[in-house]
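Form predicted on its own, single chain, as structure tokens, below.
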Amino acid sequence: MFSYRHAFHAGNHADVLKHMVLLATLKHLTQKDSPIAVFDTHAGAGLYRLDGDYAQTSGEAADGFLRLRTPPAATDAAAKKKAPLILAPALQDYMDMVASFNAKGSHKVYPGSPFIIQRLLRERDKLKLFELHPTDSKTLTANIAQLEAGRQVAVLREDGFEGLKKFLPPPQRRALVLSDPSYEVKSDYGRVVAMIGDALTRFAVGTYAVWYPIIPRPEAHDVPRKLKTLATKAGRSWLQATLTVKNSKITTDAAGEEHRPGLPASGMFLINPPHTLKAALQAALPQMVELLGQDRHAQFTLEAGG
């Protein structure tokens, strides 16, 4: 069950997309002045050195952040000639918040979600991350610690599907829930859904945020429609954002050896989502697929309802 550690996926294309709508979102609800609770249901270590062991054992931020860092060169005159690509705003504004983390122009620390959302709170404002990962959740109360944040954020070492409950409704009434679990078991599909068809019941008006890998099995196909559902039938609204980087499929060698892809998508589904955010996204993702595609399968969808 601990098999899944984020720091060998740190700052990768799925990454970007998850952290730059999480951004948007957050910077958005707390432009209210009434005080918001946020919760960040797999934590993971909080912050990652890309230079680090595991992250360049799979140098996935190579085709993440760091291509967004340093696009890949133009090959054909026509594109040579274009003008330099602007970053939409939301793409821009990640970007930024990466780089507050690293001295001017190092690219070596990357913050996890946990510190992406600290950065964005006020005082009032209060962030329990949940991580179950031994050795996670004890670099993460380290990392935190070094913020001196006080009671504003607490580490709770346990399950974040289950530990949300007791916390639902907040005293704030107002909410963030970010889950993006590793789906490395199985089970995790059913219960992010769980989690949230019960999230919903304790807690209706609280913006959920889920990630999710897309992948050539069922139970990841099934997480974005059930989530839909969820909404549907609460009468919530919803957006569902998705960015694919390159063909899923397996392709053998002439050796006769096959080649997995990688993780080739992903999607963020949100419920109660701000109504700013359908916009960020329709400018930012085009550029995304530009900069991160890495084949002619590259694309986006986006979607919203309710």
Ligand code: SAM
Given for the second form:
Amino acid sequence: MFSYRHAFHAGNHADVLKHMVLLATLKHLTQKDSPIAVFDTHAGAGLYRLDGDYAQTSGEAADGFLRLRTPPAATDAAAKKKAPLILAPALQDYMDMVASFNAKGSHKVYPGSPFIIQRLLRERDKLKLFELHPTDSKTLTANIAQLEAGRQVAVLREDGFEGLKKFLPPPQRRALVLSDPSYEVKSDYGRVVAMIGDALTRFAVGTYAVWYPIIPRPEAHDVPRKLKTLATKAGRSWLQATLTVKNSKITTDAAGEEHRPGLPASGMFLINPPHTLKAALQAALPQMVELLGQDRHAQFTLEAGG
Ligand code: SAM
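We have the form predicted on its own; now please give the form predicted together with S-adenosylmethionine.
Let us now look at the entire complex, which starts with that chain.
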């Protein structure tokens, strides 16, 4: 049933968007003294080796976070003259976070959402990680065990869509839920929306962050549209950020061979986002377009409401 392995995609442009938004969001939420419960409904393996077989098979990090680290060399005289880009604070925080998992100057390890979250937690905060894939859940358990975080972090080999229900509302009365399904099965699109709808009835004041792919599929387009409707109906604020790095069209070369572009774009939809997030993303997203964009179709959108 499960063929998706995040190790093939670790550090790609979608991870940059997701993890930068996650970091900025949790950094804000942990500024307040009171404890917070964090849930990662689709946690993955936790840590990824960029020099391992999986990551090298696709090399997606090369077109993702590695481009922020080493901007492509300037080719024309005008570009060479341009001052080096100073990264926006949210992007710099993200790059510093990834760097903190690596020896100085190297980039062998990429932290997934569980490790990014865990780094920001205080002793009083709790983290629950759901991962259903037998191998990834075992790897995640082993990776988390090394942190010796005790009862602060729990790995659950359960369906995250269903499993979240029993934890809401959390005793802390403050929560961040990250939902990052693989959308490997078509039903994930509907299930993520249903999960957020249910979660809002249990705990309307939680912060919810959903990653979704932007691909030519009606179910994918429906995700942010339906989440916006849920937020609006519940009277909650929302924010939607998207990043497109290349054309989504399937092209045919001179030999008549079809080329599929791979994931061209993705989005993050948040309900009850931190009030600081929009400004942080307004500074970061144009830089992401500049650094991660692969053709003239590269662009971002940023909208908020409620
Ligand atoms: N959130 C991770 C990160 O940012 O590092 C990446 C997660 S990856 C996109 C999605 C993961 O969800 C995969 O590891 C997959 O095995 C797992 N998965 C798929 N269906 C699931 C379900 N119903 N409940 C929990 N995990 C699931």
